[in-house]
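For reference, the chain that follows is the form predicted on its own, supplied as structure tokens.
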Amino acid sequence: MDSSKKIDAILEAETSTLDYLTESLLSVVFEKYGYDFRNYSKAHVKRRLLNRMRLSKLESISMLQHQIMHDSSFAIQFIKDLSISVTEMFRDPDFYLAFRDRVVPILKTWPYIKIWHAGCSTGEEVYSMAILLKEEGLYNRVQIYATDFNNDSIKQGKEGIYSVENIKKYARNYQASGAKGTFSDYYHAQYDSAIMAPSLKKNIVWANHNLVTDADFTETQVIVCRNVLIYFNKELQNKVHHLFNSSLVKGGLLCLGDKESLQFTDCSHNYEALSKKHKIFKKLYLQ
């Protein structure tokens, strides 16, 4: 049998014995390397697990956790497998329409504007925010916090830098998510690449956090989190949850993804929503 069939006949194993080697190598990932994906959504991990071994060729989990174990460079790249890097500039376009018309007459009553990205990846949703927030007369009065625990999405994040052609479709989605400009006036190209305006980086801040383990960001207006929850299991969804509730001041907007919801969680009460369709909700003053 090859090593493709092999990896093949893992997903066939019974559930108890593929989730029992599972959590054993997600221990080991904690413990040797302080990253906690224990919490993460099974289907989520095995997915990713699964991948890892078939582009490295490993017959079973037990050589994958031994090569973690013993090969400090690949642990790496398995501890950024688990991570979620899928977006894009202006992703649900319905979205920031709803954020424009419900949002934004909100944050124009104050004086101060600190917004949270959590789980940010590579940041093109950051600036999609970033121009949204231009283009309505906020930005000068904006601080936003991008932050995720992977490094290497923060520096090019930081950066900036993306692939050109990727563009065509962010423009596509900026003018359905109710332009008042032309994108092109956002970004230069050069060569295969789209580098964002200084203008719009300079109220960014870039940090590592992590949801899973690390504190709140107090007294913050806005928290944006689109679709990072779908990819942890209910009890850590419960755990981010209160971790955001005590980081929004009262009256503070909270922005999920189109899968996502309060619903179930012990903060639900703690809201309003501003937009149920686009998962937009408001804290409550009583809280």
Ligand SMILES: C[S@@+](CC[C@H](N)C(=O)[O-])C[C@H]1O[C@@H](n2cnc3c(N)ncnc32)[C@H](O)[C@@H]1O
The other form holds:
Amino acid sequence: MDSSKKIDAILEAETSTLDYLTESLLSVVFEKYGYDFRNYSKAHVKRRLLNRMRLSKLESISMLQHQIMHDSSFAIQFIKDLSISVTEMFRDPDFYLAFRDRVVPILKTWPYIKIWHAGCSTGEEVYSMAILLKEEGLYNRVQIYATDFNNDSIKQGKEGIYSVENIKKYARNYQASGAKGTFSDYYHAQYDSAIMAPSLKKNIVWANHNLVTDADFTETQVIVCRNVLIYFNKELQNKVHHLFNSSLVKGGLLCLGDKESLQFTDCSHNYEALSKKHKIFKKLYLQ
Amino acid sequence: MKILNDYKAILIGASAGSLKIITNILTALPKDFTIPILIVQHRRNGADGIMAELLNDHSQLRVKEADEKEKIRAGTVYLAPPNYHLLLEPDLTLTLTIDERVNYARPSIDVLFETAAESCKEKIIGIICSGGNTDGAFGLQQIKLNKGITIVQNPETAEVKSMPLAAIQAANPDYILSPEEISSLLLTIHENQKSHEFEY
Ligand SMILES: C[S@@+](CC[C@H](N)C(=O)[O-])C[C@H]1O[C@@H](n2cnc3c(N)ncnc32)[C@H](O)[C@@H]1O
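Give me the form predicted together with this ligand now, not the form predicted on its own.
Every component of the complex follows; first up is the chain already shown.
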């Protein structure tokens, strides 16, 4: 072996040791705290992990692992580092426009509708949907299950109190989403907060659910899971698509994020696209 | 500087005043260019896929917006879509995320550069061009620490200087070059991808 090859071999060995350390850290998090990040995007996990080490002045992954094992509040912080809760109301207004156009007419033919928002974060997306359903005269027929694996987010969603600062942006999104009403009718402003109207909350159930480790939801008509699967690797995306497929009724609808698709999963033949551009799929009756 | 013969990707970080230099570089590269190119260009919110089309018209390479979990290939240029961070995985697939902004930017140059440096170590080439902020300085430093090639556009030739200046300060880059020199260095590296490592 010439010397440059030798160096390559050493570098490679070092890299795989680092990978090995990351894997072992994630195993510890799973075994001790029950959160399984082992099949999340490697690049995402590594970036967040190195960032946490810099912020907390830890010099090695072993030190990080030690801290996680012995300090549960630090571990919770680390778990939050990996679960990105960024969200907004009527994110991608075109999606809601397409939902009104293509999905609402189907929903109008059903007497009862169960909607599952998986990975709903702090609830902005759920209230957006509740507003849409109200305006389309469907709200009284729906039961919305809003789930996430982050309890703090669920709690905030349930409270439905958002900063007035963001409301301006949300109002613009709402206008672009095919709005049929006035945005300010849906919340009550108090100091720096906007408190969502109780009439929107009536049919929403908030619950903890982990897409990686928990069971399916039965007999669901609509699943909305946007910008969650992008954080998973292909295998885990595939696994969660099986969970969605078994949760949906035949003819049920699956709504993904703008950059997500069924392309690399083995469930793709179970669906037809209602709107390819807006990632709205309908589960086929015959499978 | 030792130039390897199996680079996994060339990364370009671009902001205000960069469009012309990106166009120049892409125009200079041949159809059979061997290394995939990933570009983070800061754009105004609400901008759509028009930039990929524009650059595609100017290049012999295929220019497209990056798709989630797509594998990068030679002869192709990938643009970070507006409002998403672009990350490079160790298996050379792309991930798009909606994490909070970094340096007020999404996509952020730092996010691509630091994940690519972690994923591919010394087999990455990072280039910082004209721009009015400091995004990319940290990312270029990470590429340097991992022994990849670091290039910054000569601030003298940049329409807006603060981004190249910040990158030079943070990363002490291997090369500070004019746009023409960047293109010719990339061509030299390309010529040698199929042969042996060499000194440049
Ligand atoms: C980026 S947010 C997207 C929020 C919202 N759906 C949207 O598109 O605006 C991702 C959410 O997925 C949640 N999440 C990540 N992994 C999860 C898992 N294994 N089970 C359930 N939720 C998860 C995070 O807690 C976070 O709230």
